[in-house]
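Okay, so here's just one chain, in structure tokens, the form predicted alone.
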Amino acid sequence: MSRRIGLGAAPAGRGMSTLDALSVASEIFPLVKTGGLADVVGALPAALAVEGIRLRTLVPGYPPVTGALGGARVVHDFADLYGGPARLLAGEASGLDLLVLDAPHLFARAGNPYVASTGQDWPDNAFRFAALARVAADLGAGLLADWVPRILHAHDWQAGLAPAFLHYDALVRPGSRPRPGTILTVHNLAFQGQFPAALLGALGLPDSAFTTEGVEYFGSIGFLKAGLQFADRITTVSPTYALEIRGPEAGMGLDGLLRARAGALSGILNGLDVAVWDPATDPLLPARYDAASLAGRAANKAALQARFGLAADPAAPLFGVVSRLSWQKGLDLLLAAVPALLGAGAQLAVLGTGERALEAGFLAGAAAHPGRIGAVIGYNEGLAHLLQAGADALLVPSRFEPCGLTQLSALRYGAVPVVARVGGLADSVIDANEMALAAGVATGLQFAPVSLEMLELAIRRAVQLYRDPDVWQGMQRSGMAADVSWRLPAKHYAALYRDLAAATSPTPAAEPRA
């Protein structure tokens, strides 16, 4: 059984030849999520079935995620890997082919998969990621005699290694193991996994890697340096913000790296699960519509307005919010824009958990208005689809966005979204200038530069359009009508790993490590 999600398109057509890969990341949805990466490696690999990919998932083994596995088998044993044994476990959970990596010293603990419930990272994250890098590496270099991947796909610092460990294992062995294809996914460059050097030999990294040319970033180890050094592509998952990372602002510290790497750079951005974020089926809602019947977005909105203890005004439009609160994503400028939002005559309604002040603003914020403002501190899938199917416009403010999901789920289920002109945010949304609403295809609205001023010119913006129904009903409609499935990207993927697959030659494989 594969795990099935809305794509928009007709499967493969006879044919296409199967590509064997391999995609390795330290989350995956359904089982273990902190954010955007666990869905977009959860989705990845039924949206590339459709494109002939078959693509197997190397996960660390979670409790959450070893408790899932179904018809577990040990594919291999490691007797001593960073410190105790290990396993490599085969199975499915969720409809998702994976590989486990069974190591009960790094991964079997409760609570956030790389912060201790002390606040701080887990002290040993970099062999705990190390050892996930280097098992993919393995994998890579022919570890499992009856498959071979030749694409391996790293997501992010947590497997940054592999593609350097692939590449010191070549220097040490030329020409003596298969050399997959590889390609490193930013999801986002603020994360980049920095350790001390003194780890380079216990890593497993020879002294040689420690060079700007390496591993070493500014005196210390970087795991996605290391991913962005030696991948053979890299992508991000928008093209604009493809773009932004090759300048200082937006590059943090990387982006002479990523300038020299130009070449092997681009953008693919990220699909939404349709089956799942589909306002004509969803369970989780109140009142099912579809764009050709918004009715039952007022019962949505009825709801949405009592669960978060507003108003009970279907004249009042609602601006809703569901994001990490932290100031990347630009909260601390709504909260400072929450006077002009209420002197619009707006409700708010923020779904999200993330740093100490921003909760506790919004939660001022919501007792010094009650019946204006609402906030729910935490995360809920069920108030995260109501959210989206009741409030009027969805506020995405971010200072930098790789990609953003929710304004993609916004635009899925009328929530007309509102976002800062960065990455991924200004590759989703047509912003309603006058030439966009004249041709009816609006979607959304943009603002720039990302500051409170402009947030809050934003806001009064929609607030007027709101109080027109016909243009607002169709930039609602034009915005269910755009295509957010992962149709497109899984062909951009698909042509990637062909392309690559194609121009990396396997060597035959030397016996697999102990």
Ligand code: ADP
Contents of the next structure:
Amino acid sequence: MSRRIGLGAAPAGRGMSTLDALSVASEIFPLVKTGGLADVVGALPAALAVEGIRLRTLVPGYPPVTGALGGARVVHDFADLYGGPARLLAGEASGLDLLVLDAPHLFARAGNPYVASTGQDWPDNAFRFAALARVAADLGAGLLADWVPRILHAHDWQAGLAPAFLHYDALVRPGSRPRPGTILTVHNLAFQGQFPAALLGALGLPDSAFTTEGVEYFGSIGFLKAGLQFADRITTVSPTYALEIRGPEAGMGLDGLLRARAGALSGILNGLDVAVWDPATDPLLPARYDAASLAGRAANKAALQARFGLAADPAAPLFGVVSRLSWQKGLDLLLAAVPALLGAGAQLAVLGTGERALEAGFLAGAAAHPGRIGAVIGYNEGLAHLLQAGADALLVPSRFEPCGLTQLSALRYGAVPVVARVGGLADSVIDANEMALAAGVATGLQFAPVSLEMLELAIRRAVQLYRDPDVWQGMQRSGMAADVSWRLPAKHYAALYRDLAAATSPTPAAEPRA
Ligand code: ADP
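Could you drop in the structure for the form predicted together with the ligand? We only have the form predicted alone so far.
Shown next: the complete complex, the earlier chain at its head.
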């Protein structure tokens, strides 16, 4: 059974052959989530089921995952997996078909998947995610006799070693084992998973792997680099980000490799789980509404103002932020733009967690401007929904943004997105320029370059547009009519899976590379 994601998840259409695929990732919504990666990994199986792809997902057995697993079967035992015994469990949780790596010495820990309560990365992260990738590679090579995926889809650095293991395994034991086509999806190039070279042997990589054509990355072992080097195909989560990362500014040291592999690299915009994000049915909202009943947003705005300590002023343009508080998201610029925002008569509600300086900055802003600025520090799904349903506009001033999901929920909820023109923000918001407004297709505002001046200008421009209710509601309705679901992205992924399955032989004897 697949979790429905609001696009009528149905069995594969007539004449469509099914294809087995394995997705491997370090987080999955709704079980473990630190960011958009979890949303995507959680939504892909149901989205791809519609396209005839049977996608199972391998995830680490963190306590919330093993705790949620229903009807689990042990499908493999590992006597020693990087320092302890482990089991591979097959089961279902939240409608997801999961393979769970139950390795208590690596994953049975409370808290964040990557970071200890001290704020430092878990010291054994190299082994934790090497183990995940190792098991993914084994599954791809036929670990389970009754289920051999044709595609191995690895997400981010935590799964990056999987294509590398398959590559080096084939050198050691050529010819005998199945070989799935491999895809690496980069959700954020900023997180690269670099570890000391001295770990090479302990990670199960041969000495010969430590070259620039292998897993070496500026003197370290690079997990993401390894995936980029050895995956048959590379995708990232928007077409614009796929272009940007080929250049030095967004390429974060990997642009040379990405240029070399440009023929294998493409961008597929993320979708949104439009069943979870539906203002007409959302149980987390005080008032439900749709594009035909936008007035219903007023009650949500009032609730949002009350919850964030803002003045109960229905006419004040209310800007919202739902974000990790980090340099990437450009929120230091927003702090600097507060005087301009207040000068324009607007209110600001910020929901987020992250860098201490930014948390303190928004709390100080709220203290200095009671009734005008409200900040809630923390991670809260319910408040995220309320904010999208009650804010007039959503601010996303990111310096870089691989895709971004919050602007997609904003479109769906009628919070007009005001975004930096980068990455997936550039691909998903239609700027309210004169022509777009005249044609009635504008869905938000874009600004570039990402600077304080341009952000301030965008805020003033948004307030000006807000003051014309016809124009503003037209933008809200256009945004709410945009198809931000997984329907189209799923078609793109399915086409990629099928192309790759056709291009790669299941055995390593003939192994065409893009
Ligand atoms: P990133 O993955 O870079 O953090 P995205 O926009 O791709 O950014 O995804 C962020 C996801 O996390 C969205 O689903 C957003 O609603 C959610 N989110 C971010 N911060 C919070 C928060 N403080 N409370 C609730 N949800 C949050």
